[in-house]
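Below sits a lone chain in structure tokens, taken as the form predicted on its own.
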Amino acid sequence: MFAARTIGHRGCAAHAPENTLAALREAAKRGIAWVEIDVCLLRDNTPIIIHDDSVNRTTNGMGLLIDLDWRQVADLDAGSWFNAKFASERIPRLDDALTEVQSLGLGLNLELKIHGAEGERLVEAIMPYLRDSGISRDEILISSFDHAALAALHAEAPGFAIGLLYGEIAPDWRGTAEALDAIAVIGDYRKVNEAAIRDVTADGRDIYVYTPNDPKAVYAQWRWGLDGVISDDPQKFL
């Protein structure tokens, strides 16, 4: 359903400092046409793109996301963890990675990122950029582990499409899907079988898995029908 074959994991975090602006453009320099990035809530309820519950792995900073207001984070190096040429990147703002990505003409897959019990909250902080992004209905997929906060983003906005994020695929995962008319199921790749892979594919939804960095890891996946790969490297998978 989209044209999303190869999916840079976090930007492109094999080669630049993940969540960041600087892992987008590296992507886009790369070829990558689609990305994925984490979007979580701040105290304040500021959207930011970051993976963990807290700052303290990818920033110089310390403390859990709950705790911090945007004026605590907004000057944070996100970058020198990685390597010190990036020591200039900063955590963006949703807004910030939604202007960069259709700067670089890219697809985006926004995960929803919950920690707690704020996915609702989430879901309201977002849907204004969302909306007022101009990115296309066709190049954005919305994900998450959480159901529950897929299920609200559908209630409010049923147009924007929507991948449901498990590790092993769940039985039910077909009345989940039909339930939030989602066109994606995304699986670990380590735990996604023939039997998921094929299932999903006959019931005329795309299947992607995350997060080979090694194309061999993935190449009987192929043949039993997986549509496209989210990685860290996803040059090597072009």
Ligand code: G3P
Given for the second form:
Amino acid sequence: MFAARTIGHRGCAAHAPENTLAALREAAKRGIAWVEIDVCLLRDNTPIIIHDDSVNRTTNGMGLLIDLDWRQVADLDAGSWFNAKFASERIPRLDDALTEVQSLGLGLNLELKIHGAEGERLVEAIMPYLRDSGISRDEILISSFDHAALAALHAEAPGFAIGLLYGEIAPDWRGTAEALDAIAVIGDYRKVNEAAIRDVTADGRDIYVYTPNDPKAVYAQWRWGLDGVISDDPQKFL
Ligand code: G3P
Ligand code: MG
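Follow the form predicted on its own with the form predicted in complex with SN-glycerol-3-phosphate (G3P), if you could.
Once more the chain from above appears, this time first in line as the rest of the complex follows.
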């Protein structure tokens, strides 16, 4: 298994505002070894840690990421929507998140979140941050639903571990995994069946599912060979 059996989704989204440094600290405090976070691109090519294509849901600001520069989002409150006690949380830039992950000793599943046609630009933008962080290749798994972005990453930096994200795992997953040298396949826990788990593991790759929050939901999947879960409430799965 490349990552961990239990990975905190968007940090630890059940207990802290998603994709913030507080969520990373919350995961570490709860004994979680790996976290998943989403990286998106702003208009000025700054990679930031956020899930949606806008800041509307998770901050006190408004606007689409493609219309915003870093100086316009840097001071937004990214915590109060979750709980007033997190009012000091800001949207992390990728370098902030990498620093925090490394200082907490966490493994990182970085999901490239592509909302339009910015896949290659996002890959280009994150590379200097990854190189500067010095993060070790065995501490980071880069995943995406956008397999073209993963192909760009693979071409640019073939040493990074890649995870192929799917809703339902597509019949042609093996060809894509071979082309990208992916070490993992990651699917929606409600759509990943026994055949998929057995096929992926027999192929020598890991299989993870997102986002079960009740351990009972994946009892059978563990028996079939599941490698890990990405959960908002990861401690429940330890
Ligand atoms: O990376 C697994 C999971 O995070 C994918 O879905 O929408 O929560 O980013 P989403
Ligand atoms: Mg994600």
